[in-house]
Each structure stands twice: as C-alpha cells, then as structure tokens.
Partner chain sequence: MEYLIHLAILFSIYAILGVSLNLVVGYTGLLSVTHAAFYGIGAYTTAILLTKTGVGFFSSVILGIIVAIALSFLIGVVLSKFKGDYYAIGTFGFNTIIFAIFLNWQNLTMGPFGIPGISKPELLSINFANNFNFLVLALIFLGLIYFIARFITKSPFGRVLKAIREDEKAIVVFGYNTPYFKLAIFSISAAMAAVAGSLFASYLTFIDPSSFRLMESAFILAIVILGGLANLRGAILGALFLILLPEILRFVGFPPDIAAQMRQVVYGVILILVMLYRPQGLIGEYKL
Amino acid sequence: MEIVPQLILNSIIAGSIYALIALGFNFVYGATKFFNLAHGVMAAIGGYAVFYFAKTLGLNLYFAVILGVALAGIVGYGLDKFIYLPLRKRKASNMVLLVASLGAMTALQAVIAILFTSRFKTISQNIGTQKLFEVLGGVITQTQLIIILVTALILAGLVFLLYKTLFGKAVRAISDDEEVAQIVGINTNKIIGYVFFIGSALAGLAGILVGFDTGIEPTMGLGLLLKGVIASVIGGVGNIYGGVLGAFLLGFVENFGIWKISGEWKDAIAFTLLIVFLIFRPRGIMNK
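Sought structure, where only the one chain appears, the form predicted alone:
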C-alpha cells in the first residue's frame, strides 16, 4: 500500500467530517452572527441517540439514524427557542450569547456523561470486519465511503435549499441584514429557529457518521467543533462554499503534516494553520 494515496484518502475522509460540521456551523453563524459553541455537542447527541435507539432499544438501524438526526435538530431548535431567542429579544451582545452557548454545551455534555457514562462506545456492529475498497493504491472502508458520499449530497442539498427556495432567500436576507428582513415582512425569529434545527441536525449527522467509523464519547463534540470552527475561519466564516473548502484544506494539511512526525501533532498543525490565516488572511479564503 502506497503511503501518499492513503494520505490523500485519509485527508478526504477527515475533510468530509469537518465539512459537515462547518456547513452546520456556517449556516447558523450566517443567520445569527455569533459562535454557537453548543454546535459541537449536537454531534454527540446524534451519536448517542443512535446508540440508544439501535443498540439499547433494538430499533432498526436506519430508523435510529433518522431519529438521531432529528433529535439533534430538535435540541438545537430548543436551545434557540428557550435560551438564544430570549437573549436576542433583550438585545444581548454576541459575547453574552457565546457564554450562554458555552454553558449549554457544558450542561449537555454532563447530561450525556450521566446517562451513558464517560466510557468510549461503538455504534457499528461490524467494526474491524467492514468491507474494504482499494482506490488508487489506498484503502477505504465502506463507512468512510458513505461519509464522503453523504457529505457531497448534503452540500448539494444545502446549496439547493439556500439558492432555489423561498426559505433560502429568507435565510440569505437575514444574513445580509436582519432588521431590513423584518421590515419587508420576514419572521426572522421563526426562520432562525429553523436554521438552528437544520444546522444542529447536520452536526448530529456528523456525530453519527463518526460513531460508525470510530466510536462515540461525551466530549467528542468539542474536538469536532474546534475543527469545524477552524475550517470555517480559514475558508470564510458564514460562507457555505468557504467552509467546505477550508474543511478539506484542513484535512490535507493535518494528514500530510504528520507524514514524517507523530500523529499527536495533528491538533497543533491545525491550530498553526488557523493562526497563519488569522494573521495574514483573517477573512478566510472566500469572503462572505
């Protein structure tokens, strides 16, 4: 097995996961203009929901995945309805919203740890026995191939939603100027609630896919959030295409960066890339 083709495949797989997180994060940020730190924990909620529905209750796996994605979206919608929306009505600053999202993330992680313990768990029944595919000299598992395909479909669906539907036009109007959107009759709070549902559902889907590929733990959302935020920043915060571009750039830089050194340096490489962009191109690759 050649190392370079395998590194390329690993980069694409990592970039796909980061892209799902970045897509949801940018979708929410574009409408609200604040960093929702609770976005990452939605990935853990999605993963643990599938674990509970499929492994504990014995429900059909595909049905459990749908329930997991929906539950993550509902929790995200609930956070907006009961925490962020009241704060926005009181004209709270973005810093207040940021702190509120940090509190929500911490609380939700604690609830997951209480309900399921902090032990590492697996969703897939066939880890280690998955079907393998050889692509250009590299090896990829069936789950990893599904991750890449799902990310491509989600990107296409989100682009269609934003640019070909009335809902997408409303979201883009709110992203441009929320006050003007209200003046022309758009129910901004209702639209933002839907945005939170969709963005959180995407994060939940990312957590489920990670769970099938490697496994789940209560704090998994924090690591995914950090990579998603880094991808969003280097690609362009609030820009859907920029978030995806930044995610794959991050995936390639991480995996090729540890080619000759220990894999423990992967996070350091990611944050070094972030710092470089913050210094030399703070707006990211693609401006909003």
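Same protein, different condition: the form predicted alone was shown, now please give the form predicted together with its partner chain.
Lone chain follows.
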C-alpha cells in the first residue's frame, strides 16, 4: 500500500483536531484580542465531564456530551465574569490578561487532577474494535470521521452565527473596535461573556472528541492549545477561516515532515513553520 494517501488522511485528521481548537480560540481572540491560555483547559474539562457523567454515573452518552460541552462553556463564561472582565474594566493590557490566563490554566489543571487523579483515561467504550473505513486508499476510524464532520459543521455554524445573526454583527463590531461598539449601544461585556461561553464550549467539544479518539489527561489542554495557537497565527489570528486553513496546513506539514525527518522533531517542525510564517507573512494567510 502506498504511504501518501494515508499521510494525507492523517494530516486531515490532525488538521481537524487543531481546527476545532483554533476555531474556538480565534473566536474568542477576535472579540478580546488576547491569547487566552486557559482555552486549552476547557478541552480537558469537557473530556472529564463526559468521563464522569457517562462512565462513572452511567448517563446516556449523548446527554453526557451535551453536559460536557455546556460545562466547559460555563467555566469559560465564569473565567470571563470573574477574571477577564474585571481586568478589562481596569484597562489591563493583553499581556496582563495572558499572564492571568496562565494562572487560570495552572489552577484549573490541578483541580482536575485532584478530582480525577492525573492518570490517562479513555472515554470510548469500544477499544480497538472501532469500525474502519477505507477512503482514498487509506484507513480511517469512525470517530475520526465524526471529528472531521463535526469540524466542518462547526465552521459552518460559526460562519452563520457571525455573518447572519444580530449577535454575530455585534461580535464583529466589537472585533473591529470595542469602544465604537460601546458607543453605538452594544453591551460589549455581555456579548463578550457569550463569546467566551461559545468559544469554551467549542474547546470542550474538541476535548471530548479527542477523548473518544485517544484519551484524556488533565494536562491535555496545553499541547492542544499550542497547536491551536500555531494554526491561528499562520492562518491569521482572529480570522475564522484562517484558523481552519492554518490548522490543515499545520497538519500536513507535520505529518509530511516526519515522513522524511524522524518523529522526535515533530514539535520543532511545527514551531519552525510558525517562525517561517512570522518572518514572511506575520499576519497569516488570511489577514492583510
């Protein structure tokens, strides 16, 4: 069997996961203009919530997923309400918000570890017995197919939300200039709160899907987040399409990179791509 079709598939799978994180991250960045490092932890919260509701309490799986997504959203909303919003009111700079989010990340991660221990857990019931599909001469599992579909759906959903609804209009106004948005009568703080809810819920969903595909651990967020940030920057930070484009580019470069270079250089490859972009196209693919 030829390796290239499988590598293409692998790149698409990896790209979809990065895209899920990048979508939520970019959505929040667009409105708030700061690097929210706590975004990754929302993925862990979603994953662990499903683990708890479905595996420990034995609730219906779909119900557990909905609860997990909601919980991640609520925690994200809470972070905004109690940390980021007061900081914004004090006119804190992006860097201050970034450091505060680092604190939130550290603390939340440890809380998860206290509640669930830090051992790696799986949330899929059928280990190794998943349905396999042959696509374009490569193999893909059912979960991975779902991940790709969900990514596409979410992208469509977010685009609809941003460009076809009143709420989206408000978000875009804030994105362009928060002060002006305030002057024309938009309750920016309320809108940003909702943005945090949606963005964090998306991260939670990403965490749940990763949990089904591989598994969950309290520190899973940071690795996911870094990939999401790289994807956002090379695609164009704050740009919904850019994040997705960057995610797939990153997926392809990583997977084709380790085809020729040994696997231990994977992270270095990802960050080299980032630096190349920062040098030659610092605003990313989509932004001018």
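Here the rigid core means the biggest group of C-alpha atoms that line up within 1.5 Å when the two forms are laid on top of each other. Residue numbers count along the first chain shown, from 1. Just so it is clear, the model here is predicted, and its values are computed rather than measured.
Participant: Using a rigid core superposition, assess whether residue 261 undergoes a CA shift of 2 Å or more between the two forms.
Facilitator: Yes, because once the rigid core is superposed, the C-alpha of residue 261 moves 2 Å or more between the two forms.
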